[in-house]
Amino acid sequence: MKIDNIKKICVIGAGNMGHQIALCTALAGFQVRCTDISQDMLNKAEDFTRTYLPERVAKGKIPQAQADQALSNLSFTQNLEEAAGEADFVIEAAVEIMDIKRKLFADLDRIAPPHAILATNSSFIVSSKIADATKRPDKVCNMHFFNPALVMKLVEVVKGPHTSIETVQVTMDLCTKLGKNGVLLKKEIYGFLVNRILSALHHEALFLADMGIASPEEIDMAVTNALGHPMGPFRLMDFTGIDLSYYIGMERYRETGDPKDKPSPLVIEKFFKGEYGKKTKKGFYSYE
C-alpha cells in the first residue's frame, strides 16, 4: 500500500489530541471520521471545529474553501464499527492505559479493513505492547503527535520489530501530507525521542517541588527566565493534563515494579482532588 491509497481516516478519541488530530487530517483533504464513547466529547470536539475554521478564515490563515471542505470531511460518531469499517488509516488516541489500548486494537483488528493501518498516538506505550491484540503485526505502529496537535509540526513514527517497512513509509508519508515533520525511530524505546528528555526535566522539577525546596511557580519561573524554555514543566503537564502524566507513571510502575517510576505525590494529589490542569479549570495553577 501507498500513501495515494489512503482516503478515509478514523481517529479514536476526542479529546484534546484526537479532536486535534482528526481536524488536522480533514484539513489535509481527507475524509474523516472521529469516534469516541463519550457523546459529550463528541460534541464538545465538533463545537470546537465549528468556531476553529471561521476563526482561522477570518484571521488569513486559510481560505474559506479549505475550511468549508474540511468541515465536510470531518464527521463525528460513538459508533465505533461506523468510525472504522471504511478506514484505511486508523490513529488511536484513547486514554493511556494498557488495557483499553488492547481491547481496542483487537476490535480494530475485528472492524477495519484488512489493508487499515493501525497507528497508536501513545506517547510511551510501544505499539510492540499492542501489535499481537491484532491479526495484523506488520500494520501497526506507534504515530505520536505533540500537543496542540494543529499547531506542533514533529511527529514520532516508531518502527516496532513487527512492523512493516511499508507500514513506516506510509506513516512517514502520511505526516507529510498532512504538513508535518516526521522523525523516524528505527528501534522502540520508552518515552521515545522528546518525552524521554522531558522526562527528565519533569521528575527534578517534581522532586524540588516535592521535597519543598522551590514552588511550582518558582520552578517555572527559574525555567523559562535561565533556560530559555517558552514554558515551564508545570504550566506544561497543566496543558497537557496531569491526568495523563498519572496515568502513564502508573503504567510505567504496573510494567517495572520499581517505586521510583510512580507518580510524584504532587501529580497524585492533584489527580485525586480532579485538578488535571486546563481542561479542568485547575492545576497547578487556576483557569477560571
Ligand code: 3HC
Given for the second form:
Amino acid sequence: MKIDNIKKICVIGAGNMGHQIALCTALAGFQVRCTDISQDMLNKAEDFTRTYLPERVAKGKIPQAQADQALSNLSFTQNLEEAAGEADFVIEAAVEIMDIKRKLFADLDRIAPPHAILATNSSFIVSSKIADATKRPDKVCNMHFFNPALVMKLVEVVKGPHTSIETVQVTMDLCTKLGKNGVLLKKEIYGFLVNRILSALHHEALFLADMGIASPEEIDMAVTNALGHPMGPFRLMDFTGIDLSYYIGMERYRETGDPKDKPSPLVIEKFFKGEYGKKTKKGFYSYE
Ligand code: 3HC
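Can you return the structure of this protein in the form predicted together with the ligand rather than the form predicted on its own?
Starting with the chain above, the whole complex follows.
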C-alpha cells in the first residue's frame, strides 16, 4: 500500500488528543470519522471544530474553502463499526490502559478492512504490547502526536519488530501529508524519545515539590525563566492531563513492580480529588 491509497481515516477517541488529531487529518483533506464511547466527548469535539475553523479563517490562517472542506470531511459517531468499517488508516487515541487498547485493537482487526493500518497514539506503550491482539501485526505501529496536536509539529513513528517497512513508510508519508515532521524510531523503547526526556524533567519537578523545596508555581517559573520552555512542568501536566500522568505511572508500575515508577504522591492526590488539570478546571492551577 502507498500513501495515495489512504483516503479514509478513523480516529478512536475524542479527548485531548483525538479531537485535534481528527481535525488535523480532516484539514489535510482526508475523510475522517472520529469515534468515542462518550457522546458528551463527541459533542465537545464537534463544538470545538465548529468554533476553531471560523476562528482560523478570521485570523487569515486558512482559506474559507479549506475550512468548509474540513468540516464536511469530518464526522463524529459513537458507533465503532461505522467509524472504522471503511477506514484505510486508524489512529487510536483512547485512554492509556493496556487492556482497553488490546480489546480495541482486537475489535478493530475484526471491523477495519484487511488492508487498513492500525496505529496507536499511545504516549508510552510500544505497539508490540498490542499488535498480537490482531491478525495483522505487520500493519500495527506507533504514531505519537503531541499536545496540542493541531500546533505541535513532531510525530514519533515507532517500528516494532512485527511492523512491516511498508507500514512505517506509509505512516511517515502520512505525517508529511499532515504537515508534520515525522521522526522514525527504528527500535521500540518505552516512552519513545520525547516522553522519556519529559518524564525525567517531570519526575524531578514532582520530587522537588513533594519534598517541599519549592511550590509548583515556583518550579514552573524557574523552568520557564531559566530553560526557556513555553510552559513549566506543572502547567504542562495540567495541560496534558494529570489523569494521564497517573495512568501512565500505574501502567508502568504494574509492569515493573518498581516503586520508583509509581505516580508521585502529588499526582495521586490530584487524581483522586478529580483535579485533572485544565479539562476539570482545576489541577496544579485553577482555570475558573
Ligand atoms: N489548540 C489548538 N491550537 C492552539 C491551542 C490549543 N489548545 N493553544 C494554542 N493554540 C495555537 C493558537 O491558535 C496559536 O496559533 P497561531 O499562532 O497559528 O495563531 C498558537 O497556538 C500560539 O498560541 P498562543 O499565542 O495563544 O499561546 P502560546 O504562544 O502560549 O502557545 C502553546 C500555546 C502552543 C500550547 C505553547 O504554550 C506550547 O508550546 N506549550 C508546550 C506544549 C508542549 O510541550 N506540548 C507537548 C506536551 S507532551 C505531549 O503531548 C506528550 C503526550 O504523550 C501527552
